[in-house]
Each structure stands twice: as structure tokens, then as C-alpha cells.
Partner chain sequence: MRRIVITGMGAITPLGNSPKELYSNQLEGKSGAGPIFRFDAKTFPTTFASQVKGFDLAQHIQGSEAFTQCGLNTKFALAAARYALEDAGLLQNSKVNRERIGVYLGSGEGSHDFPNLSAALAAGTPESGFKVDPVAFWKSALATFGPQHEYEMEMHTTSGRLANYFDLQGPNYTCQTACAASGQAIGEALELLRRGDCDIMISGGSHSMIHPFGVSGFNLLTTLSLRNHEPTKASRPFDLNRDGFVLGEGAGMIVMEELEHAQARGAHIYAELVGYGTTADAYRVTDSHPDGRGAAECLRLALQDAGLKPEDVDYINAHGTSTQVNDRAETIAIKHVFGEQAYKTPISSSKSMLGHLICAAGVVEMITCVMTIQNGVMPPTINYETPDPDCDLDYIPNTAREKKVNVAVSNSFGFGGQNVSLVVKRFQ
Amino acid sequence: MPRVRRRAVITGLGLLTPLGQDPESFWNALRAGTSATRRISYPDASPLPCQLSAEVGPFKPKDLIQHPDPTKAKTFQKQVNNLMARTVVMGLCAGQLAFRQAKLSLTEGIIPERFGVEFGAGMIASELDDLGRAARMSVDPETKRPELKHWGTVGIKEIPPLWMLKYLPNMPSCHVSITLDARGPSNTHTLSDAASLMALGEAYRIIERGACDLFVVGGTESKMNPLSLARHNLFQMLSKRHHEPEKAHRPFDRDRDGSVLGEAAAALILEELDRAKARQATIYAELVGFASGVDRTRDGKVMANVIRKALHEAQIEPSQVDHVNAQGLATPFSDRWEAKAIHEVFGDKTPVWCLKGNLGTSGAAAGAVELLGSTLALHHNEVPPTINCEHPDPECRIAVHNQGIKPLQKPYVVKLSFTDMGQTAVAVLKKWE
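Coordinates of the preceding sequence alone, form predicted alone:
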């Protein structure tokens, strides 16, 4: 007999974004067409070619993160403050917020061995204070240059003993697993902009085949670090529109000149349908299709085929999709590459929505944050506009939704994420009725 595929639904949302730190404020900012892009507040960015960013802003981890054992709460807060990089703390906050928003309880109804965690993360840059003294101690007094012999004998001793554990990309999933007592499958995906959507796809497959019932799935990344900012300014095309920061990130726009770096964390609860129904959970959407692949030639053909595979698994036609939630990096090549793939599947009729004009690009967190945008669109029956696409590029032959609030007209949405090297992930969500 053919195996029955188990269904998975989204029942909890948690996020820290430049537009808000809860689903309601995030959604209201999207509806209002708000841009979070500003001048970088930290560090001093005056030497950088791009001095713009979309920052989360202040937040208090102690108000957002809880340890299940009250006797360990004080020690745990010290660990949060001293042994977790900002990216890790943000991911842990998003994971716990999603858990609580889903009205789950560690003391009721959860089998820890069937509760998993999947996260997308990237290279977490070290804080300068953790490396500065070691670097200075490794400078040869005669050559005035760092020397390996000094590093090995003197400099390395100045590195904090737990330095590596502060910055490993698997730390968000580890800390979420520990604090929520999730003993099931746990994994971290480090595929840049496609990371958190890949994490979602793996969690979906595990639930589908019956190996797990419940997942925290998320993504987190902060580029607001001197090393990250310097690296991205060297190797990434970033906007120089300093005279109007709010309009700097311009997805699919004729006058786009690059991305704006950002930071964010987002997590969702992916839950087996019967389990969600049994506990009368609020269901925001159903995940009905997923596919991945590598568009190595970067001509859009493989990317288009990945979209088709996701639609095939969802058992729908392109005409049934309300909108495509695009990546929209706002670089000339990337936007045209993405637009070719979307046009090949959907033509120029299906609306395309992009959130990066609001949020900037947050790397490994972007897929999860933007997917939550479409999840809320399904839940609220409307789609906010793509901002800053004022003059659509005629070479991007897609229907960018850039005017006002659009009523939701069809029950399916497609979320597309990809990397510079062509790794592509596509998820299909269905409105829950």
C-alpha cells in the first residue's frame, strides 16, 4: 500500500525584525509600506562606501528568553550576555517567541524525542574585543606585522576559552533545543539566503515521513558587526543612496544600485496537522509543497524547474497562486536572473511581492522572515505592496505588486530563495480554511 503523507501546518510565529518584534507590529509596518533602512548607528560607518542598514534596534533578551528550570535562570542569563553572539541571541529569542505564541507548554503534550529544531544561519563574525588583544600580542616588534610564531606562543592564549562556542553557526539551534528540551532531530543549514527555507524543507520532510511531530524552524543573522560590514562592502553590491535611505533597497526597480544590509531573526512552529487539531491550535497556513535544486548556470532554467517541482508536489497549477514572494536582492544581475525564472513559470500576470525594500537583506534569516510575511498575508486575506519599485525594470518581465493593499484572491503563495551560487529553495503555502 502507498505510504500516507502526513500534513504539516504553521501554528506559531516568532520574530525580531527592523520592522517590529512581534507579528502584529511587523504586519502593520508592512501594510503601511514602512522602510526600516537608516544610516548605520553602530559602528562608525563613515569609512565605508555603503553607510546604510536595517537594524533591529534595542531589545532585552531577559524579557524574551526563559529557562525552563527557574534555579538555573540567573546562570543562564549570564550565558546569554557573555557566551552568545548577537546572531545567536536573536535566534534563541525568535525560537522561544514562536513556541509561546503557539501556546505550547513543556509540561503538557510534548514528547521531547519527537520535537525537533531546524535553523538557518551563516558565518557569525567575531566581536573585535574577543580578538583584539590576541592580534596585538601577535605583532612582531621588529617587522610590525603579525607573525604566526607569536600567535602560536603568545597570541592564542589571549583568546577566550569558549570563543568558538560563541560564534558557531549551529549555536542558535543548539540553544533552542536545550531551553525547549527538544530532543528530536536538530540541524543547521548554512546556505546564505536560502538557509532558513532549506531548514523548513528538511523539517517538512521529517514530519511528512512520521519521524517527528513538531519543529521550531527558523533563521537568524546579524550583519551589524565591523567585520561583517567591511567584508560585505568589499565583496557585495551595496546601495550608495545615502541621500534617501528609506528608498535605498529597490527590488526589480530600473534605478536599483544594490542591497542594504540588515539583521533579523524569525522562527515558526511547524506541526503535524492532527496534533495541531487535537490541541485546537491556531493554524496560520499549511505547507503543501517544497523543492530545492542548484541553478549552476544562473540562467533561471533550473530555478524555474524547482518552482515547478514545488507546485507539482502541492498538486496545483501556476494559475492558482495568489503571489510569488521573491528574493529581490536589488542588484542588476540577481533580479533579472530571478525574474527570468518567475516569468518562465508564471508569465507576467501573477503578482510578485518582495519585502527587502522594507527589511534590507538579512542573509540566512531572510527566507524565514519573508515567509512569515506571506503567512500573515494568507491569515489576513491581503497583501501589502512592494516598496521602492517605482519604475519596474523592463528586463524583469514580472508583475511586481507595488501599488496599495491587494486583496488575497487565491489560496496559494510561493516563496522563493536562492544563493549567489544558485542553490534554490521553494516553498508553497496554502491558506487555512
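Based on the form predicted alone presented above, generate the structure block for the form predicted in complex with the partner chain.
Excluded here are partners and other molecules; the one chain stands alone.
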């Protein structure tokens, strides 16, 4: 007798995005075709080649994050302020929001050992103020530069003692597991733009094999930090459309000229189906397929194969897919590469939706945030438009959905994410009915 396959469904959503800090406002902003890109919030960003960004508005971690032990609430809030970089705080907020939105409770119904956390995260850059004094004190009177011999004696003493712990990429998942008492598997995927989709895929596999019943899956990334901004301006192709920020990130548009750096955190609750049913949870969608692979020749062939593998796992044909939720980095090369892969599997009729025109690119968080968009689309039976794709690039032979709100016509959605090195992740969601 074949083993009954354990199924995984999405039962909770939490997010902090430039377009809203709860699923409803996020969804409304997408429906309205809003772009979050603005001039960057630094008063003077003149040295930066790209001075645009899509930032998360003010939020109060205090109101969003709780510690299970109320007697520790005060020291915990201190930890949040001093021990967690912005990326970490955002990830923790999203994780806790998803947990509460799923109506899960810390005090009943959860076996800690069967509750895990999987996050996508990237390099978390040090805040300048944590290191500036150390560097200044290490300047040698002769060479006029910071020197290691001074750094080791006087410089190092100027750095906060727990400095390193603030920035480790596994901290978002660690803090989620600590505050929600999740003692099952905990992993952090660092595969750049594909990171949070890889986290989702792994959680799915773990639930399927029976090692866990419940996961917080998420992604978090903020580049709104001078060191990150400097680094990404150096190696990433970013838009220079300073005269019209809201139109800067233009996925699959013929006039695209690069990405806009955004920041976001998103988390979802992935739950074994019987468990979700037993507690009468609201089910948003079912995760029915996942695959990963590397398109090293950059011609879209292997990327297409990865999509096919995910469809095969979902036991569906391309014609059953309502829309492909694309990566759409909006660089000349990347969109063409992606379009080739999508075209090879779906031809030029299946609608393609991309959220980066609205949100910019949030790296390791992007896969999770964008997947959340399609999850809401399945839930609400409609698909908001791709914005800023005003003149679709004829070399991208795909049907970008760029006009109005489209009714959901088919029950499946494909989410595609990949890195500049060709590492590709694909997830297939099914509408829950």
C-alpha cells in the first residue's frame, strides 16, 4: 500500500513590508497598484549612485513582539533594542504576527518538539555606529589610517560586547524559535534572492516526511543601512530613474534599468493538513510542489526544467496554472533570462505577475513576500496587476499581467525565484477549496 503523503497548508500570514504591515493593507495596496519606491530616507544620499528605496514605514517592535514569559518582558524589550539588527527585529515581528494571525496559542495545542522554524536571510551588515569609534581610535598618527595594532588594543574595546550576535544570519530564526518555544528543526537559508523559497521548500519536505507538524517559514532582509547600501550599489545593477521613483523598478519593461533596493519581512505558518483541519484553522492555500536546481548556462533551459519538476510534483500541467509569480529583477539580462524559462514551459499565454514594481527587491525576503501576494490572490480570487511594465519588452516573450485586476481563473500558482548564479527555486500553490 502506498504511504499516504502528508500534506502541508498555509494557515497564517505575517508581514512587514513597504506596502503595509498586515495582510489586508498589503493586499489593498497591491490591488491599487501602489509603488512604495521613494527617494531614500537619508537626508543626504548624494554619494550613492542609486538614491531610491522601498522602505518599511515606522513600526513599534514593542507592540508586535511578545515574550512568552511576562516576567521577562522588560529585559526582552531591551534585547530587542540592543541585541537585534533591524533585519532580525523585522523577521521576528513577521514570525510572531504570522503565529498570532494563525490563531495559534503558546499555551495549548503545540508540541514544541514538532514545531520548527525555517528562514531565508542574507548577510546582515553592521551598523556604522557600532564600529565607527573603534576605527577612529585605531587611526595611526603616522599613517593616518586605522591600523590593526591599535585596533587590537584600543579599538576593540569600543565595540559593544555582544556585537557579533546582533548580526548573525541565523538570528531571525533563533529568536523566533526562542520566543515561540519552537524546539523542532531550525534552519536559515542564505541563497540570496532564492533564500526564503528554499526555506519554504525545506519546511515542506520536513512536514511531508513526518518529522514536524508545524512551521514558521519566513524571510527577512533590510539593506537600509549605510554599509549594505554601499556594497549593493557597488555590485548590484540598480535603477537610476531618480526623476520618477515610483516608476523606477520596471519588471519586463523595455526601458528597465535595474532594481530598487527594498526591505521586507514576511512569514507564514505551514501546517500539516490534518492538524490544521482538526483545529479548524483558516486555510489560505496548499503547497503542492517544490523543486530546485541550477541554470548554469543562463539560457533558461534548466530553469525551465526546475519549473517542470515542481509541476510534476504537483501532478499538474502548465495549462492548469493561473499565473506565474515571477522574480522580475528588472535588469536587462535577468528578465530576459527568466522570460526564456517561463516561455519554454508556459508559452506566451499564461499570465505573469511580478510584485517588484511595487516593492523593489528585498533579497532573501523577496520569495516569501511575493509568495504571500499569490497566497492572497488565491484566497481573494483575483490577481492585482504588475506595475511599471508599461511597454513589455518584445524580447521577453511572456504575457505580463499589467492591466487592472484579473479574476483568478485557475486553481494553481507557480512562484519562481533565482540567484544571479542560476540557483533556482520553484514552489507551486493550490487554492484551498
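Residue numbers count along the first chain shown, from 1. Here the rigid core means the biggest group of C-alpha atoms that line up within 1.5 Å when the two forms are laid on top of each other. Keep in mind it's a predicted model, so treat the numbers as computed, not measured.
With the core held fixed, the Cα of G210 is displaced between these two forms by less than 2 Å. Taking 2 Å as the criterion, W151 counts as shifted between these two forms: its C-alpha moves by at least this amount when the rigid core is aligned.
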